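Given next, in structure tokens, is a single chain: the form predicted on its own.
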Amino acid sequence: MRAAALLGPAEIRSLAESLGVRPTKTLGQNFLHDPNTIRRIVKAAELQPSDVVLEVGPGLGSLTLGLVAEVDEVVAIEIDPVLAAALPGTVAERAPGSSLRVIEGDALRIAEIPGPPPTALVANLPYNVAVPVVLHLLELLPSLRTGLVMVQAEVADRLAAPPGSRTYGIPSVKAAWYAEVRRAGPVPRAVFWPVPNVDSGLVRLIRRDPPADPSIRKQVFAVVDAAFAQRRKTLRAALAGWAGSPSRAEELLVAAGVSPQARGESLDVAAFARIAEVAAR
């Protein structure tokens, strides 16, 4: 572990002022400024020195500094060109000898990560794109074995929700295709600048094998989308459009060992996979 001078509230505001940066809602910019929270996130990520950490939306570098002190290499994807250009200098000044690669771009549009493949995702994600970013990166990068992401508290609940719970839905099932997902604690609003008007939470992901052949993922996700598009309806009715008719939906459900009278919120990802497998035969 190498030394790094973390950023506090005064340093964050001074750095932003020097760069002419004002946080924007469009990019979901709420900058972390509490060193204790940064240390807590890094500890909860359970990183190994050999990990290549992928950070999305590093902003002014608060979390980045905590990460480069813990691992041999960090890859940061930043959509704001001013922040992307400034980040290497901040890290060089406050954590000398660290290895950082910065990719300027939109994490949702990234098609590849050059260099050694990332093994861990640790990020303070913009609230408005958190779920699509997590799912995109898990699909794009099979090398990612673990993740710890900070998202809006309600999104954290949805990602980690078990079948049958009130918050269980499309994000829950799709995340479960890739990983075991659980809540890893709350994050108070006061550790951000500007202070957001919603609570935040940490989500821990541990990669696992999907419940079916990875080649049918798109078909499985299509079943999930159809089931939750009309979540109050039985699966026989909700999947009628996807299957071609209610009777065909019932036939597929029975063959997959799922009650046609069940609702999507009661099924785990393995059950959705069985439905897609039966349909693909």
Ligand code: SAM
Given for the second form:
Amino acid sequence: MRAAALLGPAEIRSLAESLGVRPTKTLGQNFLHDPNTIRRIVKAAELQPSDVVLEVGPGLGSLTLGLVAEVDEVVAIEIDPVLAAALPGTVAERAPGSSLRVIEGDALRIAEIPGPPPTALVANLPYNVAVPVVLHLLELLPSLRTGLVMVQAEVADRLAAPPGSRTYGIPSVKAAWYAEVRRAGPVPRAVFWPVPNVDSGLVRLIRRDPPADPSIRKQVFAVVDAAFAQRRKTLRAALAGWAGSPSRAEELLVAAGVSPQARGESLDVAAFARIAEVAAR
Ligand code: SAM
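Could you drop in the structure for the form predicted together with the named molecule? We only have the form predicted on its own so far.
Below, the chain from earlier opens the complete complex, with every other chain and molecule after it.
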């Protein structure tokens, strides 16, 4: 482990001031200013020194400093040009000798990450795009084996929800295609500057094999989208538009071993995959 001088409240304020940064809601800019929370996130990520960590939205570098102390290589994607430009200097000064690559760009649109492939995703995510960012990166980078992300508490619940629960929905099923997902604890509002008006929580992701051939993923996700677009309806009705008619939907559901009277919220990702497989035959 390398030494890194983590950022506390005074350092965060003076860094922001020297860069002329005024945190914006549009970019979900709530910066961590609590070294204990940083240590907690890094520990929960269960990193190996050989991991290549991908951090989305490094901001002023609070979490980045915790990460470069733990692993040999960190790659960070930051959309804000001022923050992206300042990060290498902050890390060189506070964690000398560490290896950091900064990509200025939008994590939602990134199509490749040059250099050694990232093996772990660790991020305090911009909350308004957290789910699409996680799904995009899991799809784009099969090299990502684990993840530890901070998101809005409500989103953490949705991502980790099991079938049948109140919060189970599109994010839960799609995330389950790629990974085992579980909540990894709440995070108090006071550790952020500015203080957000929502609660936060940690989510742990462990990659697993998808429940069907990866080539069919888009079709599976289309079934999921259709099933939850009309959440209260039976699958026979909810999937009628997708299948062509209610009777065709019923036929496919029966062939997939799913009751046409069931609702999408009771199906796990493997059942959604079976429906798409039957339709593709
Ligand atoms: N990691 C820092 C921390 O914990 O203090 C900052 C976290 S802040 C919640 C989210 C960060 O993501 C901001 O720095 C913001 O500029 C950046 N961001 C927002 N949208 C982004 C996107 N689409 N791609 C990459 N970075 C983004």
